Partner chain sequence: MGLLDGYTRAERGVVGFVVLLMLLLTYGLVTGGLGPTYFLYLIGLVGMYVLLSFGLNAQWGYTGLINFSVAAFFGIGAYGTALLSADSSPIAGDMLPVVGLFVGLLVAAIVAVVIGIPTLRLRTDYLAIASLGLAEVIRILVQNQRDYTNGSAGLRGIPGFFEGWPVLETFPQAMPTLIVERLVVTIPFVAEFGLFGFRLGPGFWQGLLNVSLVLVFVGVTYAMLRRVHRSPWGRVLRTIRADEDLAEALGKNTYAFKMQSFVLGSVIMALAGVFYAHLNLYVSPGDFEPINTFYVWIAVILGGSGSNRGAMFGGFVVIAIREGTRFLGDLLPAAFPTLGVPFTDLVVSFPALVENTYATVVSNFASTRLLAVGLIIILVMRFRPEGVLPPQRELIWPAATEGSDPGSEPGARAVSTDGSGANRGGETNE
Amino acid sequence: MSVLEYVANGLVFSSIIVLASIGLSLVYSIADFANFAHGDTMTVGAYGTLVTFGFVGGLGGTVLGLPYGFFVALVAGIVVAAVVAVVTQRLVYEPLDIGSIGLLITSIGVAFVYRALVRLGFGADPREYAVELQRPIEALLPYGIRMTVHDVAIVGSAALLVTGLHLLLQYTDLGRKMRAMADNPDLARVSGIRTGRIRIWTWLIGAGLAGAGGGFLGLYNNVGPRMGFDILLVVFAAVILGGIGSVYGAMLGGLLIGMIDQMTPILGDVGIPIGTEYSYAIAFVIMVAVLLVRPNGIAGEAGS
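Okay, now the structure: that chain only, the form predicted on its own.
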């Protein structure tokens, strides 16, 4: 494989990690605990997309090799993930007065419940979206890049969602209130901001982005009960590297961790005997190295 193809693969994988990392960082900045159920929220979104696509898969024409129905199903998956997360927040997390560590441990239990329910409903076998497989884009082959239009759809859709979130945070009243609450919840409350409503919106947006990441992860690989759990530590690494609680740091951290993971095979190409099975370990080593220099992460001091 050429270096450009490794970069292209890294860009696709990073797009998924970025969406998941932003969602995790958003929830942390408002709820003030590390939500270990976030990976399984991605799984919920992927299965929501899968089920809906079964009903609307033949809808309309195609965009980048994907039927219109896929994008409708993806929106449904986003909604399902967001609703499940908000219901969990209202019924499980909100009534508990046990501090950040207690909520973190509770979220591990919630993750197990999500995964068990998915397995009960759909079984343990991996599934695929019923979309036509695509050949690599002919125009990119001379450059050594084997990238399909589905990969382009993942990168383009993720870029649109990230841009939309940026506009929301910077140019809307809701975004300004979310940033104010993330910076200082008590000051936001005495300033008249309805913090309960902002907290619900944050859960909706954060879990919705996780649902989108899960939908694209299912398109990139397969849909399975452990799909979100298997990349959860990578997502955490991206959030920590970027700066815990920083949305823009999570974007940068997700991009870097995803690229490092997919470019690990280069080491084998230059004679360093480290296989792709160690890609997660390498990403974590680099994360630790960066944290030794910048303990708050790349964008930790700036905040979101």
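Form predicted in complex with the partner chain structure, per the form predicted on its own context:
Below: the lone chain, stripped of partners and molecules.
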């Protein structure tokens, strides 16, 4: 396999990790705890997409090998993940008064509840969206890149969502308030920002992006109850690499971790006998190394 192909694969996987890590980072910065239920929020989004796609599958024509119905289903998955997260925030996290470690442990319980309910509703077996499998794009084959149009759709949609978030953060009132609150919640509150409302918006956006990441992860692999939990630590690695609480850092971290993950086979090509089964392990080791050298990540503020 050529290096170009690894880059292409990395780009696709990165797109999914970036979506997930932005959400995790947003919630980390505003709700102020490491949300271990974030991976399972992705699972919820994937199943939301799966179910909706069952109803609207045949809708309209196709774009990039995916029927219009898939994108409708994806939006539904995003909404489901966002609503579930906000309901959880209202029912579970908000009434708690126990500090960030207590919230962290509670979120593990929330993760189990999500996963158990998904398994009770849909069984433990992996499933696939009813979309036609695509052959690699012919035009790219001469360059040694095997990429399907579905992969292109994942990268394109993720780019669209990330750009949308960027515009939201930089050019809207809501975005400015969110950034203010991430910087300094107390100052934001005394400046007249209704922090409760911003917090809900943050959960909506963060979980929605996780839902999108889950929907794409289902298209990339398949849909199963453990899909989100299995990828959670990789997402944490990306967030920590980028710098916790920094949205743009999360984008960069997600891109790097996704790339590194898909580049693992290169190690084998250059004679280091580490197989792809260790790609996640490499990501975790990088995460710990970053914590050691630069606990605030590459985009985080220096010093603590």
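Take the two forms, find the largest set of C-alpha atoms that superpose within 1.5 Å, and that set is the rigid core. None of the values given here were measured: they were computed from a predicted structure. Residue numbers count along the first chain shown, from 1.
- Core-superposed comparison between these two forms: the CA of residue 12 stays below a 2 Å shift.
- For residue 291, the CA shift between these two forms after superposing the rigid core equals 4.2 Å.
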